[in-house]
Every structure is written in structure tokens, then in C-alpha cells.
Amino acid sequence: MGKYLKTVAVAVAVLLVCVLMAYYMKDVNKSATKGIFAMDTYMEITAYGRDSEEAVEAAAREIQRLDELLSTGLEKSEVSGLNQNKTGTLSADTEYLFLRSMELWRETEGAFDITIYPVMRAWGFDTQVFRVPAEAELQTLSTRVDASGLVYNEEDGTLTLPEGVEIDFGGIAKGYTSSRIARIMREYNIRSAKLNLGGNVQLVGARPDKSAWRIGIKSPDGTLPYLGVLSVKDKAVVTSGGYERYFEEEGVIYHHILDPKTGRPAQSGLVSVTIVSADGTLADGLSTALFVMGKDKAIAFWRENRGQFDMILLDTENRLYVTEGIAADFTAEGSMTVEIIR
């Protein structure tokens, strides 16, 4: 009889070790996906998980708040009342989002200027009703974007712009707000998910069967399906390239990245950017100003900060160029070569 017992309690016990890993299972394989449009992109989140629905919900609350925060294009919004009145306290995501604008500011040498926004409005790309302007009104323009004027007290929050100066976080705004989404992620417990803000790609761990996501890194000319497919795990990849948005005017293409020096479309040599970091933030402002800086001066600033970002470059010449910490991630498409930077 003691026999009998002990081979049905075994039994029972693998009857449940077998429920509970199918519910597991079912709890891994559970998931949800939510399309918004904000920021002026559409965006589309999947979290993979039990809570996957709550928290793809609650996702797209920070993005609606976020985006009510921080948008240009509302007059309502926190930095537009800063545009207008010259100005104003900031609340705590403003106050980060400008303190890591102004280092990023020093670190690339004004390649990266929160202060470049009526440039951009005088070409259009905030309305898409596009302009080429003259030349002595980008002139006039340009004196007034330089980051160095703006005014912060760190003792009341308040934030103070020059007669003439507007901001707009537009170069670092779905970084932050992706690294927002992935904490949204780890509260409710989701391990794996894919948040896709427009191009800003942020990774919450790896895919459900713990293999690595394949991220497609776009080709700007459309004659390869990508440049190559890189394999990357709890990070975020966020590529810039003049590709993206621009207009042509007498057969002259201008497009939206603009060198605060000039005020014009960076030249630099340089077709895309693609930077790979744990900090969202920081891959979205670099992303913009390593266009801006070029091939010699990106690879230079790589190697005096290669320990928080890697990256992939396009140049004109139809060259790629990966850094050595991504390089056996990363996969060509086609018969492209691959320098690898080190």
C-alpha cells in the first residue's frame, strides 16, 4: 500500500510540474502589440508576457503624455510655453531632457543644439510646407542658435532663452521616451519586448525563445531590402539619414538633418547612422550628431566613448563602416564591405 501511495504522489507530482510549466508557457507566449501616432511618427509597441496588455496600455499613456510635454506643434505643450514666454520651471523629464541635450551639446562641440528649431521652421520641416531660404535669412537664423545662451537655475528649475531663441527636443525626445517604455516594460514584468517609435528601435531583452532580436537596418536608396541585419539583445537602435525626411527644389535634394553651424543640410559625407546603446537617450543624440560631425570626427568620438555606444556608418561612397563591438553582430546585405573600426 506505502508503494501504491508513494507512485501516485510522484505522479501527481509531475501532473504538476506539468501544469505549471504549461502555464508558463502560455504566460511567456501571451502577447500584445499597440500602434500609436505621436511625435509625428507612427509607433508600434509588442511586449511578450502575462501583463503584456496592461503594459503595451500604459506604454502608450507615457508616449501621450510625453508627446503633450514635449511637442513643438502644441501650443499647450511645456516646451512651446517655453518657446513663447522665454521662460518657465521645468518639470523633471524637461530638466533631464535639456541637461542631457547641453552635455551632449559640449561633448560633440554644438554638432548637437537644442537651439536649432527656427532653422528648421524656416525650412519647413516642422509643417512639411517646405522653402529653401535665402540666404541672408539663414544668416540672421543662425546667430541665435547656440546653446551657450540659454540660462538654468538649478536652485528654482527655471530655464531662460534669449530674445530670438526657440528649442525643440525633436533630436533626443523618442530616445527618452523609449527608455520611458522599456521601465514601463520591467515594472510589469515583461521581458521581452519591441518597442518601434518611428525608427527608434529600443529592445526590452531578448525574443521569447532568448535568441537575439534581427534588426533590418534600412537602405536609403531601396536597391537592397537592407544594408545588413544586426543580432542585439536589451538595447536600442536608432539610425539617422537624410533618407528620411526632404524635399527637392530645382532638382537640389535638402534634406532635415541640419548643421547648427551653417544652417543648412549637413554635408558630411555621411548617408546613415546607426548607433547601438543601452541609453536610448543618448543613441537618439548621437544618431544626429555623428551626421552632422562626418566619418573621421564620429570614429574619433568612438573612440573616446566606446564603452557607451556602437555604431554603423553609410558613407556617399556606398561604405560601410562598423565598430569593433557590434562587428560580429552584424551581417551585409548584398556584396557590401564591411570596414570594422577599432
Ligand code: ADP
Given for the second form:
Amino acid sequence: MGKYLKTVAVAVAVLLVCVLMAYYMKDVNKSATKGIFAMDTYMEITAYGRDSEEAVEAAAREIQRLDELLSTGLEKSEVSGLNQNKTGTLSADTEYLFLRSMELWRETEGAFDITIYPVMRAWGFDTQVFRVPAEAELQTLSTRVDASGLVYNEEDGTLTLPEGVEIDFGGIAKGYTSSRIARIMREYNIRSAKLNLGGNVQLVGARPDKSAWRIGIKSPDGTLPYLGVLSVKDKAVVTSGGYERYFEEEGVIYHHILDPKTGRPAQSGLVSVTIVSADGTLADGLSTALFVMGKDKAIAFWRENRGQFDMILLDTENRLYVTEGIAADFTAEGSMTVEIIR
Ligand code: ADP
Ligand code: MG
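Form predicted in complex with ligand ADP structure, per the form predicted on its own context:
All chains and molecules follow, beginning with the one already shown.
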């Protein structure tokens, strides 16, 4: 009798372990995806892991929160308040973005400048009611584009804008948002996630099977599906191009990445700039700034800061330039010529 009971007990125990293991495995392989429209673009968050559902919900809330804080299009946002009142106390997120933006402004010699907003408005990029401003208007507006006029008091956290100056974090906000979400993913113990914030891709870890993610770098004119494919883990991959947001008037294309010096869409000979970096905020800011700076300055900038990022440039001659840190991980579309930058 005792022996019989023991056998049953062992069998039950084995069964229990099996059921628990199956349950555990099922949970580990769980994934969740959520689409969100925010910051003027479509975003998609995919997470793998036991708490993936909770993690993507938390990500969506964070996107909503940052959108309401940073959107120039929302009258009640913190940024709109600063633009209307010309002064205000910065919240932690806005302070971080402001300080990073100023750092980029200095390092790119003004190619990245958050005071570009009045010029963005003059072209109608805020309302989508587009127009081509007269040269005189642009000259007047360009004199106001100058981040050096922004006064930040670190003691009490207030930012003061000169009369006529308005700011916009549009060139950096999505990258910051993606790095915030990557952090949230880790808080939820998610080891594998892909965040696509309208072309700003942020990867958390590797794919669930531990292999690298394969990210297609978008082709601007649509004749090719992709310029190439990048194998990458745990990094942000951000592309800026004049083809993302533009309007056409009398056969001329006017896009939304402006040269602060001229107030006009940057014409630097580059068609697109992809930045690969562990720092999503940096990747976003640099994708905009290096697009304005053009190929030669972008390459010089990379040589001075090569530890911080890698890049893929496409010029108007349809040539690709890939920095050596990612050259082995990038497979260009067959018809493209590629030069490796060292
Ligand atoms: P997207 O928002 O399409 O992904 P970008 O990251 O290149 O593209 O950001 C473009 C946005 O950055 C514009 O919509 C505008 O808000 C802002 N911007 C445009 N030109 C500049 C500039 N020279 N410096 C800083 N921000 C800029
Ligand atoms: Mg950008």
C-alpha cells in the first residue's frame, strides 16, 4: 500500500512539474504588439516575454505623456506654453531634451537648432497649409533662428526665449521617446523588443531566438524595396530624409529638414542619413543635423565622434557611404555602390 501511494505521489509530482514547465514556456514565448498614432506618425511597439502585454501598455502611456508634453501642435503642451509665454519652468523631460539639443547645436555648429520653429511655420509645416515664403521673409526669420539667445537658469529651472523666438523638439523627440520606452521594457524584464516610431527604430536586445534583428533601410524613391539590410542588436536606427515630409510647388520639392542658415530646405547633396547608436536621442538629433551638414562634414563629424555612432549616407548620385563600425553588418541592395568610411 505504502509503495503504491509513493508511485502515485511521484507520478503526480512529475505531472505537476510538466504542467508548470509548459505553462512557464508558454509565458516566456508570449508577445504583444500595439499600434499608436502619436507625434504625427504611426508607431508600433512589439515586445516578447512574460510581461509583454503590460510592457506595451506602459509604453503606449509613455508615448501619450511625452506627446502631450512636447507637441507644438497642442496648445496645452509644455513646449506651446514656452512658445506663448516666452518663459517657463522646465519639467525633467523637457530639461533633458533642451540640454541635449543645446549640446547638439554646439557640436554641429548650429546645423541642429531647436529655434527653427518660426521658419517651419512660415513654410506651413505645422498646419500642412504649405507655402513658399519670399526671400525677404526668410531672411528676417533666419536672423531669429539662434539657440544662443535661449537663457536657461539652472538654479530654478526656468527657460527664457527672446521675443519672436519659438522652439520645437521635433528633430529629437521621437528618439528620446524610443530610449524612454527601451528603459520601460527593461523595467518589465523584456529582453527582446522592437519599437518603430515612424521610421525611428529602437531595438531592445536581440530577437527572441537571440539572433540579430534585420532592419531594412528605406529607399527614398521607392524603386527599390530597401537600400540594404542592417543586422543589429540593442541599438537605435534612425533615418532622416527629405522624402519623409514634403510638398511640391511648380515642380519643386520642399521638405521639412531646414538649414538654419538659409531658412530653406537643406540641400546638402544627401538624400538620406541613417544613424545607428545605443543612444536613441543622439541618433535622432544627428540624423537631422548631419542631413543639413552634408556628406563631407558628416564624415568629418563621425571621425571625431566614432565611438558614439555609426551611419549610412545616401547621396544624390545614388552612392552609399557606410562607416566601418557597421560595414560588416550591412548588406546593400545589389545595384548600389557602397564606400566604407574609415
Ligand atoms: P522625422 O521627424 O520625419 O523623422 P527628423 O528627425 O529629421 O525627421 O526631424 C525633422 C523635424 O525636425 C522637423 O519636422 C522639425 O520639427 C525639426 N527640424 C527641422 N530642421 C531642423 C534643424 N535644422 N534643427 C533642428 N530641428 C529641425
Ligand atoms: Mg531627427
